[in-house]
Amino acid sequence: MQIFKEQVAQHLAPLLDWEPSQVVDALEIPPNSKMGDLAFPCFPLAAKLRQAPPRIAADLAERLELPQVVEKVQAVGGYLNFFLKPTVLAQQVLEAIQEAGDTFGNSEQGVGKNIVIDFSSPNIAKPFGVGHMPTTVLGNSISRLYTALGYNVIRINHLGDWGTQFGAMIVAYLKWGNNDPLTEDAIGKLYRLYVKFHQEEEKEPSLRDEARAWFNRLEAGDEEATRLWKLFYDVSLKNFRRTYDRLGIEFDHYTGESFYVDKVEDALERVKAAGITEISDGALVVPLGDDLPPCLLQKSDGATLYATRDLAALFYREAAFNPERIIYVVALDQSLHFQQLKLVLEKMGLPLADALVHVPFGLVKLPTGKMSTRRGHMVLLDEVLEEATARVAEIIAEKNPHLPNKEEVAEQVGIGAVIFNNLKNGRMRDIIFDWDEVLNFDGETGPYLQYTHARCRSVLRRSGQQEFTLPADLTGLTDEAAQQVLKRLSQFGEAIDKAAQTYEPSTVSRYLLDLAQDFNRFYNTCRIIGEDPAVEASRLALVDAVATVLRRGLYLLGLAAPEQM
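Now that the sequence is in front of us, could you give the structure of that chain alone in the form predicted alone?
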């Protein structure tokens, strides 16, 4: 509706002595189309004009010169309601989509600005579990949303590749790994060794001391410790990249904690130079007041911590990318950590504090509780993707056995179901991992959206046409069902903008579900092929526009849009 809001604003703003942008921001979409297509609330004007809102609305309705797109205006209560001309609505929406194609809904608000997005960040030497699915698909979708707004997005995978756990992995590998070259099932073997270490540690606590000793050797650059760490790193990254390829996700940088080890000392000196640190029980801390615990930067034995390495990463990213924002897509249970980092930067007086944004999300849980890698209670993402793809393949074999490229379609639909299950609701909701829910292809699901896109493409193929230009006569799009689809299409850009600004891809998910529902109602109530030539042409143009927006919306969520299903 943005293009129509702007046209109304140009005519209404002079009567209010407002800027047009203020009017655009104030305009609303009524909950019922019988109340109009746009509404301007007059309540904020009451105090200044010393009149009741209904009187203000009536006066504006009388004085307003109607824009070309507006059929009539009504004052109802304290609102000024605008009704758009059906044929002008159809023409402007469909021409805009045809002209923009897959860039429809994009904007240029971020042109020339950089945004860093830190997401996914699995731990080296551990399998990619479904617990890492939310950060991965959320981060990917947010990256695509900000790219659509014109920003230059730098995608960073901050791998968990440093810390005492690698001492534990080295101990486990040396004790029970039989010097395995890890050429087959590498992650499975490393995961089993990791679980075994923690099982044995409960019986033999001295294993923890061995792990610390090996990590100290790794920090000191010991050749054997470094060789084993590099082995674990290489096989893990190879495995992760295979999974990312299946999900259609790319990163610009794989720079984990180890990348910043040689930058930690400079980061510490920078914080110390700001005069905000103090020594507490031999440790270097930044006190953060009474409401938050101090940020611990260095232990009494000289060891640095996660917060220290994150500060080093922030300083590096600031210098390397000059970002407007550094967005961390990290679970809700890390909120304290990011609050502390932000406060440290504020106490240092750095604008970087405003750039740091934590985008939290709920946890993925098994029906019996939170997942645990230490105890082996983990659902592997690769297993979920395989199962999802296999179930879709079974459905295709039963319902459409002659479908072209059915293996590729099964992969697209199966993986799409898993991704959409993570993005259909608000990100703060915990996800209880349930196989039947994840792989449910009915109702509000990714496969439903993909099927609606395939239905659009089927209609267009059956028409026998290659191009779907608008006829001069658009009366075939004046019925209620077609008008509702057109209005929904016009809201796509606003859905993209809102989803990006709130870091909520579920806004696009909900928009696409509403669009699919509107289109299917139109499909079931309005004949498309075989009508009067002008009616057929206009309705085919509408179907083509829906296919374009569905395809683009699915892409922004990280889903493919199959041509046939």
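Numbering follows the first chain given and starts at 1. Think of the rigid core as the biggest set of C-alphas that the two forms share within 1.5 Å after superposition. Computed from a prediction, not measured in an experiment: that's the story for all the values here. Compared with the form predicted in complex with the RNA:
- Superposition of the core reveals a Cα shift of less than 2 Å for A500 between these two forms.
- Put the two forms on the same core and the Cα of V130 is off by less than 2 Å between these two forms.
- Once you line up the core between these two forms, the Cα of Q74 ends up 2 Å or more from where it was.
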Given for the second form:
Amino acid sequence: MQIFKEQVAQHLAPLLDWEPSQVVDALEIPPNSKMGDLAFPCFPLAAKLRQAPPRIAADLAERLELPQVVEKVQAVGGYLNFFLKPTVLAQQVLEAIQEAGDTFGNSEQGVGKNIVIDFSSPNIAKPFGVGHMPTTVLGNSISRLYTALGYNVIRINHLGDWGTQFGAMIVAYLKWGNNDPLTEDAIGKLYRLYVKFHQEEEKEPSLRDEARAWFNRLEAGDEEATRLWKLFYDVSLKNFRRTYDRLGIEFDHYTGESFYVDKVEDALERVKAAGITEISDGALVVPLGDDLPPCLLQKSDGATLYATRDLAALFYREAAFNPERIIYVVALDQSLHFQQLKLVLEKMGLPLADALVHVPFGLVKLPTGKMSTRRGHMVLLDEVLEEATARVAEIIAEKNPHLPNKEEVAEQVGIGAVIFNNLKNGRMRDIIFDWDEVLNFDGETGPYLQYTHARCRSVLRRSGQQEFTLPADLTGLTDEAAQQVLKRLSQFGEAIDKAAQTYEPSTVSRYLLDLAQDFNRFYNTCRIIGEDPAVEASRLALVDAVATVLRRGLYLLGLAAPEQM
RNA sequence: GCGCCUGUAGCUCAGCUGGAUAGAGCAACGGACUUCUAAUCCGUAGGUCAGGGGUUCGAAUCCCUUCAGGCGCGCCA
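Next up, the form predicted in complex with the RNA, please; the one we just looked at was the form predicted alone.
After this comes the whole thing, all chains and molecules, with the earlier chain placed first.
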């Protein structure tokens, strides 16, 4: 709609003595297409012009010189409603999409700017549970959205590969691991050791001291501790990479917390030099006033903490990537931590404070309550992906048994369903994990979008044509259903912009669901192949455009767009 | 106790930088496949937008307050 808003604004702005961009912002899409395609509310003008809004609307309707695209204007109540010419609308939208292809909806606002995004960041030696899906798929989608806006995006997987927990892992492995080389089912074994440690720890609190001691040895560079840590690290990363491959997600850097171990000292010095630290109960802290609890940087035993390593990471990233923004896609329960980091940077007088953006999201819970890795109360991601893929395979066997490369499609659709499930709603909501919901492929789901795309591709394939150029006569696209699709297509760029600005991929999800529904309605009302040649050609061009936008939108969310399913 | 988040149809959720009769999906019921993939579409039914104040020409949307739920609050990450 942006292109149409601009054309209307060009003509309307002079009458109001406004900037065209102000008019663009004020223009709305009416709730009902019978009221028009665009609307300008005149209420805000009433006070200044000392006239009733309906009068202003009527007056503007009379004086306005209509732009090319506009068929007529109508003053209704306090609104000035614009009706676009159906064929011109079709022409402008479809030409724009054919010209831009996969770059349709993109912009160049971010060209020359860097953005660092920190997401997924699972813990070494722990299984990848469904609880890790939100950060993983949100981060991936946000990365793609900003790339579409022209930014150079640096994706970082800040692995949880350091901390006292590794002391615990080492203790458990030494006590009950039987020196297992961990060549198979490594994560499973490590996970069981981890759970066992926390069970035993209840009975034998001295284990906690042993774990702390081992972590201290690790921080001191002790050979045995490092060897074991490296073993856990290697087998875990191998496992994670397999999962990321399956999800189609890549990172530029796997720089976890351990990467910053040798940078922590400098970071600490830097904070101390700013003169904002103090010693409290033997620990080094930055007091943050009455509103926030102090930020703890060094434990009384000298060991570093999460916040210390995060500060070191911030300093490093600033120097290495010169980012305009550093985005952290991390659960809502860590809001306080990021508030503290930001305030520490502010107190140091660093502009870096403004670059830090925390993108929070709600927790994934089980119907029985919060997930807990320690207590083994969780659902494995692999298990979910397997189940979804198997269920899709069944449906394919039933509905489309002759489909080529069934396994590949089943994987794409099954995984698409799981990813979309995590991206269709606003990220702030808590998610109660529900098998029925994950394995449902009807309605507002990833498979629905993929199906609609495959349906488009199928029509194009059956047309026997390769190119779908626009005919001169576009009257085949004047039906209500086709017009609705065209208007929706024209809003893709706005959806991308909004999704990126608000770090909310669900905006794109919702847009795609609307587009798919509009298209399916059109598909069910209008025949495409076998109509009069001009009608067929124009409708094929529309189908082609829908396929392009759906494929592109699915990509931005991280879903595959199979040709058939 | 303090702070952050959430509360919209039976269920899951859109809409929230204020705008015209509050929208989808699931579930229920009734329709549409000799025709481009029915993982689709159409129709029916379903709502004190948690409650109460306020701001405004106009409030689901902004402000205040109460209630309910989630999360967090110095040596975990």
